[in-house]
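Just one chain is shown here, as structure tokens, and it is the form predicted on its own.
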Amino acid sequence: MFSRAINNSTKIALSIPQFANELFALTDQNRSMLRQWLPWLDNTLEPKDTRNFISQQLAQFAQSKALHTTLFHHGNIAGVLAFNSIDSSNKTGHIGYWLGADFHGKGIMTECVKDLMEIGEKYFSLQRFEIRCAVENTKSRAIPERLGFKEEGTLRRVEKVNELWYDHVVYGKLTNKLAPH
């Protein structure tokens, strides 16, 4: 399985369904959190639910089209962080990401998306990385902000999350790598 370090207290590793148990209750543990800003929240409501998209994404990942990842902190399961979609075409990894709240506030997130860049130039020879947070989402926002990420502009009600329609702050940064015009 793949697992890589981030430092001494954090590790993210492949999703797996073994993982779908904790990582369901930390779900249900931040729901009200979450629930503002993730549209999947409201059929997420059991841990076979967690599971059936562990395995789908595993799908994903095998095609070279996804790499869902599950962050540990202090062995503990902290969130998830994932290339949703790998556009092989353009080199473009399209990164999402939650934390529980226990653990916002330490870093975490920003040296784990920053690790996550590195793998995705290295084994996906990714030239661009792409995030999107709703504009009222400033803890998210911050992530790609604090790593250097441009500020490339909003897509207007683009998200709907129970019954509220959220615009999106896109942040896009390139690699070193030159691409051929």
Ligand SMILES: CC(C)(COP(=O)(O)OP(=O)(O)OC[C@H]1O[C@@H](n2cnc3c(N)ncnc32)[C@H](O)[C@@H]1OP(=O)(O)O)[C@@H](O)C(=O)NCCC(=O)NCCS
Second form
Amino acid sequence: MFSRAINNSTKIALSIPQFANELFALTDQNRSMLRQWLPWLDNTLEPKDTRNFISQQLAQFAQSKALHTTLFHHGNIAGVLAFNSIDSSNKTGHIGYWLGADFHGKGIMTECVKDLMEIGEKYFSLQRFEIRCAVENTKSRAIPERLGFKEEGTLRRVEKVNELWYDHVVYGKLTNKLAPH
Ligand SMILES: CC(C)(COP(=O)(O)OP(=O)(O)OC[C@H]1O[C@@H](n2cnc3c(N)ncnc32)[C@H](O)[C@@H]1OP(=O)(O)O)[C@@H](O)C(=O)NCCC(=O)NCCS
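Could the form predicted together with the ligand be given as well, to go with the form predicted on its own?
Starting with the chain above, the whole complex follows.
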């Protein structure tokens, strides 16, 4: 429901609270891997935390301020891909993502991010996409690099994850033409 096929094996669907149990289970299985890079794991301790987060994101979606999608691979939840925020004044989408470890190394996320940008351009008239990655997060950085983003600079000591401070590389990609509205 409310989904978009990426290819024969992968789809993304608007995240709804009904996905929370399965999405939380995947989060829990991958907790230590995700916790290295994402700051919210210690606040996501039971399915209701995932459910609440999805509900908040849906409220943001209703105001065109975010788009949180759940990624399915062969019918199972494999991860998350989102416009964590949409700046509608400046027509910019801030992209975030994660995948369960069983789904790494297959090119799934790179392909889905490409598709999300098409959605952003077509339905939200976005003209700029931004991805921020910790300097050390080479797997995450490889995604914008594969998709032709430009490395625009580094924000110093901008995020604390697990008591460690990280610098972020900012990647930006512009659409070929500006949307008319
Ligand atoms: C970031 C993350 C989603 C990247 O996962 P990933 O599997 O490397 O990314 P993709 O799905 O795009 O797959 C790319 C890999 O598949 C391989 N691949 C296979 N077929 C491919 C194809 N058709 N196209 C592109 N890559 C392909 C690539 O070579 C690459 O593997 P490599 O790194 O061993 O070279 C994952 O590492 C993750 O969830 N990390 C934790 C959360 C996180 O850091 N989020 C980002 C915060 S900024």
